[in-house]
Amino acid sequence: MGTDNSNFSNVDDSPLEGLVGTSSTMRSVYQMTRLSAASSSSVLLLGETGTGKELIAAALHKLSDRASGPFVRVNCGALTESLLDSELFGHVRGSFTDAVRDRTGRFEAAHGGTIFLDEVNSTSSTLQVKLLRVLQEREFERVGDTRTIQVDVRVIAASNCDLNLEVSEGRFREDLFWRLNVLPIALPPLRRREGDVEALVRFFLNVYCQANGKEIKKIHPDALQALVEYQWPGNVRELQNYIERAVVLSQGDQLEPSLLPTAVIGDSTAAQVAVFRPTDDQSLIRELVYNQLSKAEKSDTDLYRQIVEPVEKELLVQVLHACNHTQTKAATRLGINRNTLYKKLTEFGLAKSKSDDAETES
């Protein structure tokens, strides 16, 4: 869930410190970003991976009276249940088999300061109440510990998924949400920043230049209308990949197309999103129908024949890929019988014989 600001038309929008890119929905992201780091509430950070999400939170920080205090970062979606809990909250020594000294965890080492929790979703339903009890009574125990640590952090929340349907599915605790949806802030997918991938092309290409020694002064305009028009499913950070690898593959002083990959300067939906994906399965199919029914006619009336079919061949494509062309890992991944898998690669135009799948496998 986003938020107007169209009101806050008194509010600087100018970039914010590392943050490239004057479209006027980046524009709206740096007033409220400043608006937000006056105060202490907690914000939720929303949008695509590779939007900037932890480049705000960083601002955020940096523009708040806690400026002087400790930013700690925690990506939750980086452990498991059991090493989050301790990474968030500490643990003394004794409280499970491998505690062999007391340890701070990120909340007290954050106090006077700013804690970043990435991928927040990720959370399990018992370190979510946790959570709920940090921002409504500024304490919590450590891990095996019954003493109780009063911590003063302000907490910015980030999320790469509708935080709304996650609550609607069971998946996130309603009054968690709430807690950390006070100051909400919508980062927009690279694709619907007009103007900006310009702006970021360039500054990639001086940033990359210099760590490299080269000396790239021009951009061919065929590399740039592509660039241009490319979804970035991988927003940003897909971009800043795509041009450290020109940099580095580059013999001349200008970016030419052929240093981009097949994937921006081609046009079949399997280019769109053949080298960066989306993370989950879920993003990934409505890339793919994104891909396809932006292609369709306005006077098509038979969607469902024009768009399933080819996210259903380029899902098996994706999924073949991710699983190294194992037909039996990728049947199982797809919760399909491999007969039934071989059938569909067979009715594309894909399979091969199961022989050389053995060979794969082996």
Ligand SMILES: Nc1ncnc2c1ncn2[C@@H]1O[C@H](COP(=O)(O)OP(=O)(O)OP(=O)(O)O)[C@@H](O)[C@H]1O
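This one's a predicted model, so the numbers in the text were calculated from it and none came from an experiment. Numbering follows the first chain given and starts at 1. In this text, rigid core is short for the largest set of C-alphas that superpose within 1.5 Å between two forms. What changes on going to the form predicted together with this ligand:
Taking the rigid core as fixed, one finds a CA shift for Gln327 of 2 Å or more between the two forms. Superposed on the core, the two forms barely differ at Val20: its CA moves less than 2 Å between the two forms.
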Given for the second form:
Amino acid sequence: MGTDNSNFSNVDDSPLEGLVGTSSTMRSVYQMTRLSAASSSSVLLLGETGTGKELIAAALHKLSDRASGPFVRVNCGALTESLLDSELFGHVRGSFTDAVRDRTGRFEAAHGGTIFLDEVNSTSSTLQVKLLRVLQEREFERVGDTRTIQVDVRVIAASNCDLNLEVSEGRFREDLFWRLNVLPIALPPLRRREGDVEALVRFFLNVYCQANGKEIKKIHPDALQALVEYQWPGNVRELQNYIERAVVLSQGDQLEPSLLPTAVIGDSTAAQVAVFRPTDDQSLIRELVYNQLSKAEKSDTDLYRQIVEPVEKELLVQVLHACNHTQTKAATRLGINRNTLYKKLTEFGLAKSKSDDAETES
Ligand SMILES: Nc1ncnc2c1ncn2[C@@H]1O[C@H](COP(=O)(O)OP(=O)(O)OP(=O)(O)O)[C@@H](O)[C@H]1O
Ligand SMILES: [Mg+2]
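Okay, that's the form predicted alone, but what's the structure of the form predicted together with this ligand?
In what comes next, the whole complex appears, and the chain from above leads the way.
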């Protein structure tokens, strides 16, 4: 997401409480978090889904001198504009149909502590204006009220989309962006945390073994390799989910590749085909067909076309190439009629011309 954390050699870079991983990208995050905790300036947490933004927000609060005050989280993406308005700022009785009594908003509830505005990118432009005012003046009014309320609140916001892009496309106010972005902390995607996958796998194995009364101490090398090579689009949350499932399904004392979803082990099977080439032609074909079949849907009724056609097409391409694109020669090599060859080339979108005049075409 663009922003890289700075590195401060003199700041403690050990993992924060509850966080696993000692990759250099995460060590900068721990440093940034420790440095930011000391102040009351706004923090903007950026990072893909499942990278640990909520964990960092909570850690920041705990490390700050507001730790004894409240930590209030509001998911701005989960509520409609008007509900979020009264959730954040409160309302007075009668201000709208369902407002049967006065209500304290979350900003007031967070007084003396921290408010975590999760998915802040989802707020409407009207609410963005209100947020800007709270950030600048530390004051607001409840919905339907004229009385101004002042609060002492530290704001942490998170976005799981690129806020720079939201600003440049006019969906997020630039002034609010700068108010929030005083201390940006970028959570790296899991695929950019060298060495952390294994540590996280072992951590969650332990967590879920304890929870399920199981004992899995070993990880099959193929399982580990697949986990390390996987790209983790859902980041730590995705990893946590797979390990929980594997532990529940496991019947032995080892994390087996078969306990992992094909999304994960599929990658390494493909890699293995490349590395350990089958020893004879038949197993090469068996491997190829097996791989193609495993990609097909259960309901498919065109397996012949799906699997044989690409092979046929590749054969024609290679033979034609070897015959300098002379169709007559290629037909002879293939042992098929030249019209049949032409028909197939047309079918596969490879035909240029039936005439041998065009045989130099590539
Ligand atoms: N470094 C870590 N060590 C241990 N657990 C982690 C780590 N990072 C994330 N987790 C766990 O992964 C899950 C997802 O983390 P979290 O909810 O903080 O992500 P997020 O960035 O807020 O995701 P989203 O954008 O989807 O809300 C949580 O269960 C959290 O405890
Ligand atoms: Mg979150």
